[in-house]
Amino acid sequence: MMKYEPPLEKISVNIRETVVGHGEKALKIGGENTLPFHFFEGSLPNPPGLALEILDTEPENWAPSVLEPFEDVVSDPVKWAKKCVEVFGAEMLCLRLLSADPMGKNGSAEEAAEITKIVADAVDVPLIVWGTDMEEKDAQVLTQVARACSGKNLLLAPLVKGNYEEIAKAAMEHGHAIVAQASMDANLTKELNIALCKFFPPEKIVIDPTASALGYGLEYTFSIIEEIKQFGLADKDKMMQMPILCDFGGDCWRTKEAKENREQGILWEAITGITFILAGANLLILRHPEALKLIKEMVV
């Protein structure tokens, strides 16, 4: 009787491996040459990176259930960062520079860079630094952050079509990685990556296709992530072989379902996260520490 040999799809290329942070706590993401959890077909050298977000200013309009774990530290980003690492076991943080938002306090780029350096010096885990999502202001803020934190290998985000050149040049000069963001479009993602790779090292680029919450567009996000990953692995497209980031904690906790009760909110965020990992995401930005714990138990 013939022995059954299951058909295996062997892929000859890899997603690039990106390193964020420095020293012993530096985190590697990407590097795989197969689809998520397909250990039987290839190599998945690095588990998905899981970051907890903190703000540089006290949050407004957060659901009580997600504010509760941090209510004693939200007025101080350094204490907030340390609690995420020391109490909740975060291996990576995402600092959002809301104080610089032109639609809010409109703090200066210099002030945002100073806060970032204080936080980066206070913890030894890798740091994602997220700007204001306003093109012109982020060009000012993220270039200042790059200079102030030279050599710390931050992950600067987001770079978009309208501001990528200035920020990426500052990131390259000062030794940082970047997040290239193109909203929900694989072709625009490739277009931005091609422009960046003319002068920026591709192994220091992470893709952000933009994400959405369970029940609020998750299926479309899933298909875009899956498409990008297939272009990179199956089609061997070098401009689509960067690790993928998903930032969705805020979107999850704005849903009416998450606001209804604590347990449902945590599950809403955790299910969204694990779904994106199944699609091919390499790095998640989360808001609730219990969601971080649940996802870590499932994937590590």
The other form holds:
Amino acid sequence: MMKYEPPLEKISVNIRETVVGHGEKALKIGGENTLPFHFFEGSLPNPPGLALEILDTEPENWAPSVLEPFEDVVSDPVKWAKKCVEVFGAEMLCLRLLSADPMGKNGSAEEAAEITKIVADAVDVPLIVWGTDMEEKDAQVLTQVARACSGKNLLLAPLVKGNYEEIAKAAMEHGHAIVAQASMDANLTKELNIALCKFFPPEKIVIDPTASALGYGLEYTFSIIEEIKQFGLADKDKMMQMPILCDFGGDCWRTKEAKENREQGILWEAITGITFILAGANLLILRHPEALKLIKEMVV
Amino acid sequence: MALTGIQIFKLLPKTNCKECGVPTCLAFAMNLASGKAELDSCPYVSDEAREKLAEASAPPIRPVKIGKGVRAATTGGETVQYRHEKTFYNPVLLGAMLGSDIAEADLETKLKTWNALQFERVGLNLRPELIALKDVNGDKDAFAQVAKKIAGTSEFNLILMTENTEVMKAGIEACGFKRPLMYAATAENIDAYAALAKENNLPVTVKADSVEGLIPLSEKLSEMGLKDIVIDSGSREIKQSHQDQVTIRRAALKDGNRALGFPTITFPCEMSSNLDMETLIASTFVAKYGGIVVLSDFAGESLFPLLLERLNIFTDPQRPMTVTEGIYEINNPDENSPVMVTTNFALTYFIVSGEIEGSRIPSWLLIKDSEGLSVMTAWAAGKFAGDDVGMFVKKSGIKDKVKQQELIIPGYAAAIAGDVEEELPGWTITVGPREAAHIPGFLKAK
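Hand over the structure of the form predicted in complex with the partner chain; the form predicted alone is what we had up.
Entire complex below, previous chain first.
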């Protein structure tokens, strides 16, 4: 019998390492030169980043089982942020600037920047700041946020084809990282990264391929992440070597399967997250603290 | 490993007799290599060549069938490492474990509960396939009795778990007709287990304490003519087990290692003491290369997400999931309820119907066949054109169900409003929201 040698694949390039936040609690994501959990053939210096999300406005229509852990703090984003860190052990937060949503309250960019500053000053963990998902409004909101929180190394999201220039310039000037979002398409992801890298440091870019929940398109996200990782690691494409972020907590908790059963909802979010980590995601934005706990136990 | 045309040519008689229908053996070999011809068309091929060709054309990971009849299930047969390279074919089989000392009444309750765990989705019936019956005390009669009961009164296929030959024999006698999977042949009992598997024509697991340790065992079975093999590398720790799944799949696909070209069996039930963590561990094997996943129990809230994860991961990426064209009733609509229309892409349907359901407003949802495209793509590709949509609404029979004549079309297909109107005289065409999330607000404002 021939001696068995496990077929290992050594990869000579790394996913870029991106730092979010500043000071002692700053977090690094990415940096690996192999696929997720492949400790046997490469190095993965940083476990996946796990952020809990908070809103700058009291949530509407959240399922009771995902509202319950935050019920006492939802009216105050600072208290909400502190509870996530102190009680639920979040090592990163994502603040969603719902107040500025043109489809909702349509608050001003200045107001949104002010709230962000207050939250960013109140906690020492790294902060992702998520705009309104409206291209034009986000150009105003996120540039204001960049200015107001100069030097805090926030992760600003989402930058898309139509607004990346203004926001990235403000981010660069004030020392922030950014999320480049292109929907479910490896080519569009690459195009946007190329455009950004003409003036923006690649190590401060995180890719958002847009994520869908379990049962609602998970397989598309799963495969697009695997493809991007293959391009970045196996094909050594420098424009595909940025860490990948997945934002799906909200989508999970909008499903009727999560709304109708707390335990099922938590597993819905946790399984969605684990599946994306297995595909190659480096940073997850989660909604339920129990889902955070389960995933943490798996990956750390 | 597939052979090239030239390699195949070397195995042919090289007489150019033309009886296969092509002028030369070389041309025939090329056709074989590209799958355009069958070896049986050559009347003169030697038995030796036939065997070599059959072996070479066998899939790199053997598909193994467990069970008989309509509930028979196949695992293995995969040809790629990543689903986007082609597709995965045979969904991971899900099982739960029972001990052979289970009391009869408890067994009945379990079987009843587990049989009821079926879920409907996109016209599919999602359910787990296996019960792993574990010999806990060497009592072969008890083992046989439980096996018989499961085989006779449930729709589950069986894994017979014992390393004791006598107990295994009794189990096979009780449920062999259902083609159970034997678990497990080890270095100690392999001769007896191979004989049993051969005699009863059953799939058999080999278990070792490492991937390397599996090789002599599976080779031994193969030499004895056994083909339906499942492998267990023995690890019960998540990191090692994940590594084993990855390297086994890679060895079979990339190195053509026949001794590892079999589906694997994994045991999250032995890797964690609580069902939530166990479920998450199981989810990693669903995504990454488990062949069979055995849990300690089936519970709805953990099983359903796993079944859906499996459905998602094993969906053919080249073929979108669709729902059937027709009228869907949501929240018990009546003759005054609003009528909406959208495409038959399964995700579109789930998201739209989910939002309508969440709004609690009784509604009619018409699903038009758009070849599985989402609204924006279907509209751009002409699969959701105004006249088609109008014609479909006319023929759908919705007219007989409602008094009012207003049709709400998706915001992304706003451009078809005029054409739909032309096709549906007397109807008001209203353009709805672009995003499904805005549907409840839209319906409430009406």
